[in-house]
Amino acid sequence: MDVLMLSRLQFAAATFFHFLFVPLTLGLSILVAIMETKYVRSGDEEYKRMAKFWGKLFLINFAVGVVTGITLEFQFGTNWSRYSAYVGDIFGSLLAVEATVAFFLESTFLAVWVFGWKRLSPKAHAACIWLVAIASNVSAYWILAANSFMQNPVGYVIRNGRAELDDFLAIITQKWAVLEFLHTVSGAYVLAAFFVMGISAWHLLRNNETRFFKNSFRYAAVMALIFSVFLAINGDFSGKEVAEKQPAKLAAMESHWDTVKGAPMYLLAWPDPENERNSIEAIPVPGALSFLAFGTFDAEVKGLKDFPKEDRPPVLLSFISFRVMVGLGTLFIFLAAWAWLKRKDPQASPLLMRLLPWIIPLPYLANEMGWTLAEVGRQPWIVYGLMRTADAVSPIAVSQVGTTLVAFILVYGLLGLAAFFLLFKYARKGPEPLRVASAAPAGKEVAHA
């Protein structure tokens, strides 16, 4: 354990954790939105209830990721203080927008939302979530078109020895960044949607709320089926780019070693990394790769034979991700619409109404494993084919990075428990009852809220 490896597992442990609160962020936002803009043109107070129960969840959720994702930016200046000094021009530019931008209109307005349901007309109120909704994704935007930066750099020089800011408008244009995004907010709407409709179906089996939580679920069945859909369309535009700009990482999720012309993809198949092979392969469907790779079914793919050992990604835990994410991803399609075929009456199939609640950490683990694919796939480049990991790492001392790992994990397990924990007990303690939403104080209104 050098202080490569523990700096390595010190991001990751800290942006695993963080990217457990980001989507359920970006998609609660929306629906809270939905939902209040309904109160606002129908006057029917369930759906301010609704807007209130929810948007209490996504409190808790939101204050979470932003103390997380806090800690995470500060790693750059302590563990990866070498690539801040080489991209640095053109990475904290980006976040510099995100943070004085999106973030800044995003914390501002929900403040606003929590504390202004007495003190705002419906309208003015309803349109501060959606201000929320609407910076949260576009802060989204900003780092991931960092990210994006870092999968496929364009935009820059290199000058005085280091990169420097080129054309900003060709970083945050790039296809790469465009196609990122709306893969990474289309998973964050799928698992927002699930998170819905698995705690409507607990209630629901439990003929709590019965008209409330029916409405909940219609709004997430309708939002689960259309992005789980887009989710697996823009996953394939995403593929094609991988394997245009990342071929090995294409050649890693795959398993893929020798470059042939219509290659096949094996549905059975498992890697031998030390051996240069598949220990398994069978059911092989002729040209398939070939075509999602590129297109046509006679397409060159290149294999990780070609590609030097020391600039391969990881093979197995590239694979396996991989295969997880989509086969989860096929699973949401398929859920999301029996879902929305019961979406006016959930609770005439008890079968399914038993299975969502059980979902809900699916579509957790799918976005960690696109995470892993993205990232790990993307080594040893910290940005690909210009900067190596091994020489973005600070010069600092084992015992520290040491210490703050074990450290990050004790205060991000703690942050943890209690999250899931409320998030667990308000989720299963359902809304307040109508007499009280409509009829508290104002300061009950707002401790509500």
Given for the second form:
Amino acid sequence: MDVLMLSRLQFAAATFFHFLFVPLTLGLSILVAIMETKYVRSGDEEYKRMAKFWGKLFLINFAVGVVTGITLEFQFGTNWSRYSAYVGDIFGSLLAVEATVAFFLESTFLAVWVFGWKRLSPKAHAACIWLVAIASNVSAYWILAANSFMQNPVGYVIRNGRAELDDFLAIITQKWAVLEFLHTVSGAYVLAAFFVMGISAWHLLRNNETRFFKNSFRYAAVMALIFSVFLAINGDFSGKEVAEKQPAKLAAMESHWDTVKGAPMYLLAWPDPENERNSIEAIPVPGALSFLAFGTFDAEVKGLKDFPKEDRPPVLLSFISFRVMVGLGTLFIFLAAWAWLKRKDPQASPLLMRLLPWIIPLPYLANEMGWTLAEVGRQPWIVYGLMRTADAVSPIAVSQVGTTLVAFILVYGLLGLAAFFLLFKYARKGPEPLRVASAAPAGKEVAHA
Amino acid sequence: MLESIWFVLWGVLWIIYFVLDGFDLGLGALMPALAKNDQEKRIIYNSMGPFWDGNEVWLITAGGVTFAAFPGTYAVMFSSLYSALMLLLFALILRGVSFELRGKVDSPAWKSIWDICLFVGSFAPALLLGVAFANIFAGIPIDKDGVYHGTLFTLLNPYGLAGGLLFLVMFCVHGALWLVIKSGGDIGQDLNQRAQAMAAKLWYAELVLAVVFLIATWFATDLYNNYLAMPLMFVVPLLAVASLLGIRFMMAKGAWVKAWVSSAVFIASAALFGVLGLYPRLLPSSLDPAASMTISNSASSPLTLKIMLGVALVMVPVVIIYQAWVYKHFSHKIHAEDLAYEEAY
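The form predicted in complex with the partner chain, contrasted with the form predicted alone above:
What follows is the whole complex; the chain from before opens it.
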């Protein structure tokens, strides 16, 4: 394999692994903040225990998320130096703003939150976790604005042999960025909600801490329903944006080969890229693809055959990732609605309680599939229409990238095992019993002799 | 002008990173030598507890600003130093998770895994940062296309290693002094004594290495050219010498906070000495001076530099203010009740 392929694999491994931890950070921080706010307002210790229990899982997850994020920023320079030099004027500044505006806030105040239960007033302490939640979501916006520039470059001019900034506001407010942000964070909230529901259901089935887990379940069920429905609506807008801005990605994710008006959608299909056709095409919904892509049933949808071969993304991977994502997203709406209906007395539905713990991995899969579609479907471009991935890679040795790729797989593999082992262990263990000492009024500085 | 301002800011951000993360990297590297039992190890972990993550963000910011302000340099520097940087990143990954994961399983074997990660993950970055910056000062073999003609071992030349050792010892002294400040409440008096003795001992090594490095810099680099052209700038190395002596003086008086501040000033002035000598280059080429990455051939467009300057001038002081608040709020000595605290490391 060459440096290009190895670097792509390495970046894919590093981002996929990183993104196993990001969505829970984005979603669970908000749930914990809501729980702690409820504690501050009501004084009910139960909600403090909730914030602490879910907070502990949040912290284990956050630790791995944060350290694996650092390598991503540096990999643009180590492995994609030509890309970095070409678009750094724009891309680099978005990452730098992310660090100064959001990441500092997130890291600093998370530490204050961890160490500050007794040193801060309850209100100030709850404010810390809100800062963490807001900062991590703001951080996501800047990162996704940077990714949106790769997906749909705007606000630049080609000058001095590189892409230079022309309109900063256009870059950070473009429709693509807003849609991508909303899609990503809603996907994250759905993941966090199913995580909380799954663990709560596991305990409710065993009659552990029923009040505690019923309350947790209720919050999560509301979050799951709101955002799984929102995701579908947003997904429709995103699909139309893809159809307009990245027609090749649309054709690949639908495995749509021939340009036609009134393009149907096949509920059952399987691509055969070698022969430029689908080996299975069954149950057509007439005009559905045209409608989903352009809002009218007779719109023309450009097929893959009308794109030069060197401009087509990998069809099979784009197709599978899209179908899996959409299929799971649909499933989440039904499950979330079911859970929402049962939110007052979830134990009355043992089937749901037995099912939900097994659902936990599915939003993870859906999130990763979404990124697979976004990134693989953008190929062969690193910046759509502007720079090819093959032109972006660093002039480094195969042996260097080969070595680090193996190291990434080993280190991340072990780290992943450790992290999920601990999440599992602490999720099963349940919340700490209420301590009498913690009922004492919190908030005053602890004086030292 | 804009490029020069950004050059200074670039240097300042790296310097803040060295000063802040320096003490927790040094302390991690010293842990096996200082801590004799689990309680002492926990005092060390918790003395860095509320700070280390916020400190490390300065590295992200320094890296991010290199990317934003000097993308050409970022591209060539990071791809040239590929292996060294990857080692640094893996080390920081293992180190970062060790704080959170160590106490999560009640088993000595589990804990010792993360103790090793903390040690290696602190020792290696301290050394590697020094090796990297010494090589940046001296120049590395890059050609006009920004292609690096060397390997990881090219960087391990005598001057690079001298830089690595200097950083390591500098950070260790900084870390030992931090531990003296944070330990010795109602527990950990022995640890406190050991940290004092360690700082005092290592100071001599720091002195020797600093002198060796200053002299070697004369022969291995052309950093002094800027100083000879503008002798007023010798204030910076003089400040380094004065603050280095200041550490010793304050230690002898038992003024540990002041000794730590002197150490911070020493790290800052030593790094500034190198950065000012580099100007206007960010990454000199040892093959051909014309192939060096400079502020003029690698800077971002004026528009990007202006916008980023606005962001930096507002946000960096804000960050410094809230981080200072955190330091002030958590600067107390570690007591038994801090270790008994549910969320403690």
